[in-house]
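In C-alpha cells, the next block holds one chain alone, the form predicted alone.
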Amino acid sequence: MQDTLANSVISGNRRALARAITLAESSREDHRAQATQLLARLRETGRQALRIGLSGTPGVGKSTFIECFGLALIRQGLRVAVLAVDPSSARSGGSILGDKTRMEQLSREPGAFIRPSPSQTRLGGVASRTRDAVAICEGAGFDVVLIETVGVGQSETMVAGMADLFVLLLAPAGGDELQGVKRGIMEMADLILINKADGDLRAAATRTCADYTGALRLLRKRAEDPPGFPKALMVSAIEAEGIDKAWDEMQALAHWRREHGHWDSRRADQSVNWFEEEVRNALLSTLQANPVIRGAMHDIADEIRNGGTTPNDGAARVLGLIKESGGIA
C-alpha cells in the first residue's frame, strides 16, 4: 500500500501528496510505521529541493510575500511547495489554518502546493512533523519548499535547523523592533527582508534596512557565509519590487555553500538533529503509553498542585520509577 502511495507522490499526484502528509502528521502507532516506510521509499528518489525557512513579525505580510515570491518562482518554471504553520489555541487546541485563503492566487497555480498545519502549541514556530512534510514534498519533485513559521520569536530558530536558508521578514519604521527581535533569531537569519518598502514607507524602509545592515555586521560572521552575508534588503510584496533581487541573493548563497562544502555538512547536521528529535518524541510517547508511569505522573502532579511536593522532587521520583521499571539503564 505504501509503495502505491509513494509512486503516486513521486508522479506528482497532489491528492496523494496531501494524504502522505496527513499520514506523516498522525500520531497513531500504525500510521507512524507506515509513514516511516513511505519516507524511506521517497528518499530513494534522491530528489532535493531548496528549503527556505521564513519568519517575521506579526503584520509584516508573510503570506503576501510568500504568494508574490511563489508566483515569481513559478513564472521561472519552478514548482513551489508552501508549508505554513498556524498557531494552535492553548485552550482548545484548534487552529484557523487560513494561510491557503490568504494566498488565493498561488493556491490556484498547478505548480504550487500549499499545506497549512497546526503548531499544536509546539515551540519552535514549526509543527511536529514539518520535517516529514518537507521530505515528502522533495520526493514529489518540488524545486523549492517554503516553510512559514508561526511568527517571530526566540523559539523560531528551530526552523533554521531544517532549512537551507533562513529568511527573516521585518517591517519598516518598527521603532523598538530592532531591540524586540532578539539576538538568537538575528544570528540565525541569512537574509533580512524589509517588506512594505513602498509609498510613504519607502524612506523609513531605507533607514530600517541600514540599521539592520549595521546590526548584522556586529552580530555574526560564520565560515559558511560568503563575503557580504548575511545581508538586509528592501522588498515590496504589494508592488512585487525587490523580489527578483531577493531570489538572486538566495541562489547566490545556496550556490556558494554548495561550492564550498557547507551544503552537505549542513544537511548532515540537520539529519542528526532530526534523528535526535525522533528519539526524544518516541521516548516521551513510550512513557505516556505506560499506564504505571502515566498514573504516577498524574498522582505526582496532584501533589505538586496541592503543595505536597516540588516539581524537581516530583520529576526525580518519576525518573526513579522509570529506572526501576527498566525503562532507563
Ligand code: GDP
Given for the second form:
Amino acid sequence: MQDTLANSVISGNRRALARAITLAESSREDHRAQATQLLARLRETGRQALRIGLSGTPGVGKSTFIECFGLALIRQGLRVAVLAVDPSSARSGGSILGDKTRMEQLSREPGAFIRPSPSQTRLGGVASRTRDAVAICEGAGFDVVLIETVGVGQSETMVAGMADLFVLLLAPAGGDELQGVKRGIMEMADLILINKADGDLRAAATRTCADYTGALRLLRKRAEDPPGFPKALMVSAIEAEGIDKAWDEMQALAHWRREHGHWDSRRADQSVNWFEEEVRNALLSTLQANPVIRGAMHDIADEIRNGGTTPNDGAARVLGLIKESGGIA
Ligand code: GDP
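Same protein, the form predicted together with this ligand this time rather than the form predicted alone?
Let us now look at the entire complex, which starts with that chain.
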C-alpha cells in the first residue's frame, strides 16, 4: 500500500503528496509505521531539494516575498514547495501564518505546493512532522523547499536546524532598532533581506541594510561560509526588486557549501540531531503510555507545583520507577 502511495508521490501526483504528508502528521501508531516505510522508499530516490528556512516577524512581508520569489523560481522552470512552521498553532491551535488565503497566485501554479503548519500540542511534534514533510517534498522532486516561520519563540532554531540555508526577512527600521533582532538569530542567518525597499521606505531600508552589513561583519566567521557571507541585501517583494539577486546569492552559497563538503556535513549533523530527537520523543511517549509512570509523573508534577519537592528529585524518582519496572535495563 505504501509502495503505491510512494510511487504516486515520486511521479509528482499532488494529491498523493498531500495524502503522504497527512499520513506523516498523524500520531496514530499504524500511520507512523506506514509513514516510516514511505519515507524509506522516498529516500531511495536520492532526490535532494535546496531547503531554505525563512523567518520574519508578522507583517514583515513573508507571504508577499514567498509569492514573488516562488513565482520567479517557477518561471525558471523550478518546482517549489512552501511549508509553514507556526509556533502559535502549537500553543493555541490558532495560527499566525494564516488561515487567510496566502500566496494566491503561487498556490495556483502547478509547479508549486503550499502546506500550512501542522498543528500539534508540542513544538517538538511540529518539528518532527515538518521534517517528514520536507523529506516527502524532496522525494516528490521539488527543487526548492521553503520552510517559513514567524520570528517568535524557538521556531527559528528549529527551522534553521532543518534547512540548508537560513534567510531572515526584516523591515526597514528607524534609528537604533538593530538590537530588536536577537544575536542568536543573526548568527543563524546566511542572508538578511531588508524588505520593503521601495517608495518612502527606500531610504530607511538603505540605512538598515548598511547597519546589518556592519553588524554581520562583527560576527564570528563560520567555516561553512564563503567570503562575503553572511550578507544583507535589500529587496522589494511588492515591486519584485532584488529577488533575482537574492536567489543568485542563495545559489552561490549553496554551491560553495556543496563544493567544500559543508552541505553534506551539515545535513549529516542534522540527521543525527533528528534521530536523537526522535528517540527522545518516542521514549517520552512510550513512558507516558505506561499508566503507572504517567500517574507518577502527574502526581510528582503536583508535588513540585506545591513546593513539596524539587524538579531534580522528582525526575530522579521517575527514573527510579522506570528502572524498577524494568523499562530501561
Ligand atoms: P507577513 O505577515 O510577514 O506574511 O507579511 P505580508 O506578506 O502579509 O505583508 C504585510 C504587509 O506588508 C502587507 O500590507 C503587504 O502589502 C506589505 N508588504 C509586503 N511586502 C512589501 C514590500 O516589498 N513593500 C511594501 N511597501 N510593502 C510590502
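Positions refer to the first chain, counted from 1. Note that the rigid core is defined as the largest set of C-alphas that superpose within 1.5 Å between two forms. On a predicted model such as this, the values are computed, not experimentally measured, just so you know.
The Cα position of A18 differs by less than 2 Å between the two forms after fitting on the rigid core. Core superposition places the C-alpha of P311 3.9 Å apart between the two forms.
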